[in-house]
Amino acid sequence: MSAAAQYARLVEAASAPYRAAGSFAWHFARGKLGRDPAFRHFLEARLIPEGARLLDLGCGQGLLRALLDAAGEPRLASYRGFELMARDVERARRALGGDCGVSQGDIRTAPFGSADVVVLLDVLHYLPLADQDAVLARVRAALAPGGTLLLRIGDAGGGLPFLLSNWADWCVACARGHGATRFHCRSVAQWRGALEALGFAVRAEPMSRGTPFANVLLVARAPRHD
């Protein structure tokens, strides 16, 4: 079986529990896991190590948790996800169980605790720039030495693909009940500067495969010793 076929089978397994949360939750899970390249990349590139304490910020209906559960690896020491929208938290719990680790919370104030990996997928541009910096500082404080932040952003220097990214985000925001939304975006260079100012070592990976967007994954490593 090809790698693509194996992943397609995994997507079906990961999205199946969302049938219990309604038609929208199931279709959204299948579409997002199947077409968003970040989820497959996390598994293939092994960006989340075995035994990690994973903190998933802006986790929506818990799709990353569902995918890792279906894959059976990596086995996590713990999973905690925070999501602002109550209906997404309810969808996660109906699909994955009340103990799935998804809680309602604002990532500006939610208690992060300690983590080995923090995931932020297409979240920070909803916040004003000062709040973005504050969240990044909180993430840096929560990460263990040598820990990793996986931050997917839209590159504001990306021209038309960036505008398409924003349009798609606006549509998704409306579909998920966020209403009128203003975005606060930066270029890859600006994101890199903000992260390096916090002591992260950063590499940028294109994360738009199969899409018309200007998405980039920033893999930011915290120093091994403070």
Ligand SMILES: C[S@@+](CC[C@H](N)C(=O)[O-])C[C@H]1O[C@@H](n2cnc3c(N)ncnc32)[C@H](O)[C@@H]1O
The other form holds:
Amino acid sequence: MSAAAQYARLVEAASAPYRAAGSFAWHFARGKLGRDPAFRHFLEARLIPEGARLLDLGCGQGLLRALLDAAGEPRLASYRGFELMARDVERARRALGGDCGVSQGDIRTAPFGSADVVVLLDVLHYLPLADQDAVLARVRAALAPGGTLLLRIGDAGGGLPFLLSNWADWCVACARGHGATRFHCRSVAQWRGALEALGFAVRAEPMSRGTPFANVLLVARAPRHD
Ligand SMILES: C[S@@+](CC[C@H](N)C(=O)[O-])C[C@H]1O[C@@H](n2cnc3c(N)ncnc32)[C@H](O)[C@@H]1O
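One more: the block was the form predicted alone; return the form predicted in complex with the ligand.
Time for the whole complex; same chain goes first.
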């Protein structure tokens, strides 16, 4: 079986539990896991190591948790997700179980504890710039030495594809009950600067394959020693 067919099968398995959370949750899971290249890339590039303590900030309905469960690998030491919207937390719990690790919380104040990998997938632009910086500083403090932040952003320097991704995000935010949301975006260079100021070593990878957007994955490694 081709890699694409294998991944399609995995998406079906990861989405199936969301039937219990309603038609929107199921269709959303299939569409997002199937078409957003970030999820497949996390698995194929092995960005989440075996035994990691994973912290998923702004985790929505817990799609990353569902995908990792369905894949069976890597086996995590723990998964914790924080999500602002009660409706998404409810969808995650109905699909994945009350003990799935998804809690309602605002990432500006939620207790991060310690983690080996932190994921911020299309989330930080919901926050004003000063709050983004404060969250990043708390992420850096929560990460173990050598730990990884996986930060996916829309590149504000990305021209028309960026405007398209912002528009699509805005539509999804409205559909999920956020109302008219104002986004706070930065260019890749600006994100890189903010992360490097915190001591991260940063690698930027385009993460829009198969979409018309200007999304970029920043893989930010904390130093092995402080
Ligand atoms: C575009 S969605 C991405 C969801 C998830 N990361 C994914 O890729 O499936 C952005 C999410 O961030 C959440 N969010 C925004 N501001 C937040 C905050 N201050 N605390 C927690 N979650 C927040 C939104 O409610 C929304 O579910």
